[in-house]
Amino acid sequence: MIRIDEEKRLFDLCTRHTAYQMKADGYGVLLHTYYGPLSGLDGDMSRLIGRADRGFSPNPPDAGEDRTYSLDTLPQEYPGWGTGDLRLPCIQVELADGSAVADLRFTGFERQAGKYALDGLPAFHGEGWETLVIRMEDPVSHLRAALYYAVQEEYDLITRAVRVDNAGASPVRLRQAASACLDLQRADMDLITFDGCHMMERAPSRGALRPGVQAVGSVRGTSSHQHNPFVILCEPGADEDGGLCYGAMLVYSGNFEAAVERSQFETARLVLGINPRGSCFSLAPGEGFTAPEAALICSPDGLGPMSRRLHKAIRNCLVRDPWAGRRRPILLNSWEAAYFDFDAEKLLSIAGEAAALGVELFVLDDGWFGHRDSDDSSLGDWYAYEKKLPGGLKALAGKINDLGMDFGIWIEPEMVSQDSGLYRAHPDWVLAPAGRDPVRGRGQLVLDFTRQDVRDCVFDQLAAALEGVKLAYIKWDMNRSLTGAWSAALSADRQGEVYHRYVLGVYELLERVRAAWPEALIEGCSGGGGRFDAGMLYYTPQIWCSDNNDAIDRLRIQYGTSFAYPVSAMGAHVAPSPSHGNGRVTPIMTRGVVALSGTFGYELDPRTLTDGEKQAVRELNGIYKARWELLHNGDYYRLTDPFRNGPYTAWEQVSPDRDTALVSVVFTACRANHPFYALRLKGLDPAARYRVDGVETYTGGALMAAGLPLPMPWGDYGALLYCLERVNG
């Protein structure tokens, strides 16, 4: 709900549990006055903003001799560089005369029913939204900014976006246009970021704000394995079940920065948006730039409720899923089963064994195109490798379909190998500065997706290769960072636009692929979790969580991922043991329990399984089929923290009506004379009785307060699944 007091120029954005307030003051500065529990909002909260004569905090000319008014001390919605505010800015410009002032002042507002949309950019959508547009302008340069706010009351979600337009008579170089700022009148906060590396992504890192700037981000061309475009500010004592928390997410898949500054006067400012390093947009008179969307969520009652509301918002208001309301198929991916060493006969042998075990979708991974027998060639030559696949993909897919299975394919459309027909014909189609040898990553180069002709060529090749194929699934991969991001198609003054235009090109081609194969489930991937962000989820309903398939490492990866992203978005497979990532040996049921808290599938050669392992596969498939709705759409509870190296890791999924729950436990430490443990559950109806695994019944209150007794572990890395059903009567 949006409430507006036009006389006071006061704006309240209210959700079910929270409120966000801002006010345009007498000078037209848009102040941030409150964000917190709905119960804390009471009239004009600008009364909480103190003013004093602060040495070395400049005063704008509007204030005359009033030394107590300084933009350096005021909480603002969209602060600019060069105005006397010496903290982190949201917008930086270079004007035609060389000056760098962006002094945006309030000029008006609009209220709109429904949710705004962003041309060419992903954004939350759906029913139940209201939009507020705040208009700002620099009275000298006539640079204008439209600040978009949308409110989703049910999920406590507020989204923000910015459109900057040059309404002046001279060109402007836009060096920064952040998507959101959150100015808090307190600094006693913790910052949580989600960090790591390839094969060990999104580990939570938490620490108190210290004086100065703390920042995470990416200049790799993607959101990256190293840092995620989702961060949390929270009270020092906030945990899963209590404490004030703010989550901030960028709906974008390229370079980003999330920076927090703890100021000299014990305030905190969070700025989230495109990373300004390597970014500069030239705006001629009449031209504009749209910054990507940011999503803010406030939870007065802890990290757990914040995650669950965000999960629902992503599932219901961001993801566009052709399988919505239906169980996604159980798949087998060929990568760790065969790598590049396959032909049609081998693939059909693997698929036949998988079909006999109940697998429903066969996905052909890398190695099917050009003359690709290793990762040194053929990217960009999107036609079937006839030596391996006589008759092409159509022939193979038809035989897979005859086994009763759907067919899916792996592609890496953004990349090209130097050993390829495409590169030999168009060496200027890669991102690389003229006159320099290009930098390779994984032996490959990056295609210039800022160019329409490049995207058209790739799409036309894929369409030809897949003609006549009944396609149920596409895995879209991207296996290197962007370096030397220079486009032969752009002028020198436009090279700072390459990173962003590249992302827009990826989005455009993804939209075309979705339209061409509307029934296909698309999974995003970038070496696993290198582009696991809300922007990609708008186009790909699931994302490969990590190239690391080891179940024990996955406990940490999926735990960190769960703070922002739902289980239904996490690509997870049962892989071989020993793990191909670290050599660890784990039971197949343990690998299955971990993969069930994801999209669920297999990435192994089923012909190598023992009879006992094959029976376990059948049991896991049965659990997934019976419980998929609970697994993908239930409320997710983190019961333990795997980074604390306890004896076990546990999590729980509870149906929205609290009638059913599934509790997963993986033992991570084994020792003699093990203590006895009782696992305290969450999210149940305390007054109801629940039958556990069809045997004993307990009240929800007892299971949450006293706990569920766990057996003593035996052997390495055992796992348990407990199914709880409400008992009627």
Given for the second form:
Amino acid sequence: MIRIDEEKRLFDLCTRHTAYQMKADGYGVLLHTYYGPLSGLDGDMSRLIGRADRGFSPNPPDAGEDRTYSLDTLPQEYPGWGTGDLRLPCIQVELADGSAVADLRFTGFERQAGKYALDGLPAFHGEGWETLVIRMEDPVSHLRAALYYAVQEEYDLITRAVRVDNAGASPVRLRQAASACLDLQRADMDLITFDGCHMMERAPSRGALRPGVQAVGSVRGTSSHQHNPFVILCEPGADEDGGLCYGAMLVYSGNFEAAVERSQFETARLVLGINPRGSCFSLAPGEGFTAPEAALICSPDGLGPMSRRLHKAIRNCLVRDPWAGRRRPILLNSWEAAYFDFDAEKLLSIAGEAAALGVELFVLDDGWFGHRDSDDSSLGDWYAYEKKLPGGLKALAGKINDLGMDFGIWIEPEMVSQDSGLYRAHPDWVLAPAGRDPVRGRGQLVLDFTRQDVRDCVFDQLAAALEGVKLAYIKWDMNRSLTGAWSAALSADRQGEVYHRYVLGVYELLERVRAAWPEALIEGCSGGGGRFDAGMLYYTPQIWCSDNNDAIDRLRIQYGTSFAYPVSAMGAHVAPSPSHGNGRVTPIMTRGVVALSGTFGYELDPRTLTDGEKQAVRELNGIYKARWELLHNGDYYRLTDPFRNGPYTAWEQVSPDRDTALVSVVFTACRANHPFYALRLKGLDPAARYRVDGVETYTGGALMAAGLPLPMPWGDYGALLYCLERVNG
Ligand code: GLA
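Would you mind generating the form predicted in complex with ligand GLA now that we have the form predicted on its own?
Next comes the full complex, this chain leading.
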């Protein structure tokens, strides 16, 4: 609910459990006055903002002789630069005379029905939203900013976006326009970021805020494996089940920065948006720029509830139809089954075996186009490799369909190999400054996706290659970082826009692909989880979580990912053992239990499985078909932290009515003479009785307070999957 006191210029954004308040003060500065539990909001919260004459905190001219008024000490919604606030800004400009002041003051507001949308950018959507737009203007440069706020009461979500317009008579260079700021009047907070590298993504890293600025971000052109555009600020004692937490998520897939400044007076300012490094936008008079959406969530009751509300918001208000909430097919992906070494006959023999085991979708990964026998050729030549696939994709897909399976395909549309017809015909279609040899990554170059003609060419080729194919699935990959972000199609003063225009180009082509194959399930991918962000989830309902398929490493990767993103978004497969990522040997049921808490599928050659393993595959498929709704859409509880190196990792999905629950346990430490372990569950109805695996019954209270006794583990990496059902009466 949005409540407005026009006289006091006070704005309350209330959700089920939280409230957010801002106030335009007498100088038109938009103050941030409160964000926290709903019960904490009472009237004008600006009473909590103290005032004092602080040395070296400058006073704006309109404050006259009042030395206690300084923007350097006031919590604000969209702080500028050159105004006397010497902390992190949200907006930075370069004006025609070379000055750099951005001093935005309140000029008005309006309510809008429902949720605002952003042209060409991903955004939360759906029912149950209210929108408030606050208008700001710099009285000298006439730069305007519209601050968009949308409130989703049910999930405690507040989204923000910003539109900056040059309403002045001179050009403006926009060096930064952040999407959101969270300016808290306290600094005794921990910052949690999600960090890693290729094949080990999104490990939570938590530490107390130190004086000064701490930041994570990306200048790789994607959101990156290294840092995720989701961060948490929380009370030092906050854990899964208690404590005040704030989550901030950027709905964007390119360069970003999340920076937090702990100030001299123990305040904490979080600024989230496109990374100012490598970015600058030219705004001629009348031109504008839209900063991508950010989503804020406050949880007064710990990290677990925060994640569960975010999961619901993503599933119900970000992922779009037809795949939102729909069961994902059990797939088999050819990558770790065959890599580049295949022909139609081999693929059909793999697919035939998979079909016999109950797999529903066959995905042909890399290696099907141009003359691609390794990763150093053919990207950009999107026609079937006749030597491997006589008759093209249509012939292969038809035969796969004849086996009773759907057919899907891997593509990497943003890339080009130097050994390709496309590159030979259009060497200027890559991102690289003229006159310099392009920097390679995985031996490949990046196409200039800021250009419509480049995107059209890729789309037309794909459409021709897929002519006559009943396409059920697309894996959209992206396998290198951007460098030399320079476009031959843009003027010198627009080169600072390349990173962002590239992302807009990716979004535009994704939208076209969605429209051309409306039934196809699209899986995002960037060397696994290099572009795992809310922006992509608007176009691709799921994202390949990591190129690391080892079930034990995956415990950590999927754990870290779960803080923001739901199980239904996490691409996960049962892969070969020993793992191709780290050589570890794990039982197939363990690989299955881990993949079941993801989109679920296989990435191995089923012809190499033993009879026992084939039986396990049938069993896993049965569990997935019977329990997918609970696995994907249930309330997710992290029961242990796999980074603490305990004897096992456990997690749980509970149905919204608390009638059923699935508990997954994977033993990670092998030793002799284990102690007896009891696993305390969460989220059950304490008064209800639950039947565990169809045998014993216990009360929810006992299972949560005293725990479920686990059997003594034996050998490496065993797994357990318990099913709990409420006993009627
Ligand atoms: C990336 C993907 C893998 C696979 C290969 C193919 O690394 O993440 O899953 O598709 O590319 O080259």
